[in-house]
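Consider the single chain below, provided in structure tokens and representing the form predicted on its own.
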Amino acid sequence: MALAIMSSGGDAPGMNPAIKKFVDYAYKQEEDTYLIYDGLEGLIDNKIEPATYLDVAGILHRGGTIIRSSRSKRFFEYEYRQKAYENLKSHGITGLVVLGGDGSFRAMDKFSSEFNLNFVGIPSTIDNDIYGTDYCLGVDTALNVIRDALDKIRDTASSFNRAFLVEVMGRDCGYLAIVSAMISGAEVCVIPETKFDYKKVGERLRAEVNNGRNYALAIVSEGTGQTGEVHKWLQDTIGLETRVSILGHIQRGGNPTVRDRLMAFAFTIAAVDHLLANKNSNKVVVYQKGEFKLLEIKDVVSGTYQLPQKYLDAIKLLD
């Protein structure tokens, strides 16, 4: 049996530790291992190379993914998916590990339904929005990057009579925003999952300003599309001069934290063990209530991630 690993979609800290563990662990199982470069595009273009220890030496501390990633429009066409499968067959690859998010898993669900593919996905996205898992690779590192930025911004905010609005990533999920708001003591948090009550929060903030508050910190998830509206509201309604900081792609970078490295190891071992024990299975490794499990790919891509109720309850305290 030959095994391969690839990254797909947005990069996430923790991908490199997963790649290293994949190579090291598969070698210990005396399996041939391959690295697929440039994601789905590389799979189509046969950028598949045998892996050696040298390829993964010294990568644990690096963010991003050494095998690079991509999003592929070509993969939507059957002829290119067939070409990708033939490339895997030409190398004798019978098991594939994919580091990716929801879009990547949907592509793999389609791919595995058409061809005899033994596939295991590892949730890897800083948005932490994959159905069925409490944790995705990269989220802890991203939260620490955001925490560092917020601590520095609050230093400046408290030195002036200003509000600072910080936009964080989160296409459809407010996980990064709500956790960042909780650990930074933000006065405002706007996420896609709940409707922001401008009137109620405004009454609270104006009362606090009248009682001496001279600065505020607001966290807005990019998925709400409300950054401009919240900025105008803070200035015109609350009466605080407001600066906007969009953290952007710095949230995807940085050295993986201890937790992301350890989680990468555990996710990868579970994935490889499953591939070695099953010849025709399409699963995603998930982390639920402190345990690693495997879910059917179809269940993962058909579900919708929901923020834990404890976080939704926490944001109500800011009303």
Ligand code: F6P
Contents of the next structure:
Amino acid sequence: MALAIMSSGGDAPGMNPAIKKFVDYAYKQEEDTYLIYDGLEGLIDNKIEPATYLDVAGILHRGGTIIRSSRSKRFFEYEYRQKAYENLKSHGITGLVVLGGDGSFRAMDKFSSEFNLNFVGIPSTIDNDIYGTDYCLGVDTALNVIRDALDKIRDTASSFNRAFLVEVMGRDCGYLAIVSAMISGAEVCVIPETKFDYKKVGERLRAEVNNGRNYALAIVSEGTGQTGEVHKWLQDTIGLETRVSILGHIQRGGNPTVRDRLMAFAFTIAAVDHLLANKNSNKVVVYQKGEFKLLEIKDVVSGTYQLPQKYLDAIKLLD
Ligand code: F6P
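Same protein, different condition: the form predicted on its own was shown, now please give the form predicted together with 6-O-phosphono-beta-D-fructofuranose.
Every component of the complex follows; first up is the chain already shown.
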């Protein structure tokens, strides 16, 4: 029996600690391990190598993923999925761990409906948008990167009469934006999940400006597509000269935080234990209310992640 691990889609801090734990933990159980390089593209091209402890030495503290990742178009085609399956079989791989996000899990759901697989997904995406889990690897590190940027932006914002608009990642999910707005005390937060009330927020902000507020911080989630619109509103309607910072891919980098390392270990141990105890099982390890569980991949990809109500309530206070 041999186990393999791959990363797929956007990389996330925490992937490396997961890869290290995978190799070390499986080795302790006397299992052979393989690393699949370059994500689904590498699976198609048979970039599959046996792993030793040397491959994963000194990687724990590094962001990104040492086995690299990809977003594969070819994997949408059956002939390439078949090739991927044959590659796994040719190495005798009977269990696969996939570090990935929503798109990767959809691909694995399709793959597992066609071929006899035994895999476990570990939610890994800074977007924190996977149904069924309260936490995805990489989120804490990304939030700390954003917090650091926002603290610095506040320093300069408070020295001028200006508004600062910061666009954060998250794809269609406002998790990064909402948490960042809460922990930075932002005055404005715009997320895809709720309609932004320009009139109501504008009245409050203008009153505050009239009362002496001389700067403001606005967090806009990329998924809203409203960065330009909010910029114009801050300048023209609120009357604050406004600078825009799009944080971009720095949010995906950085050394994994303590939380991301510990979560990576726990997710990985749950994944390997499950693979060793089961056959033909296609699951995702999820973290719910402080506990690790396994959900069917079908249920994970058919559900939609909802932002916690307590966070939605918190930004309602900014209305
Ligand atoms: O899914 C992670 C993420 O960083 C999203 O927040 C963002 O929209 C997207 O990936 C960017 O993708 P890429 O790295 O392919 O430009």
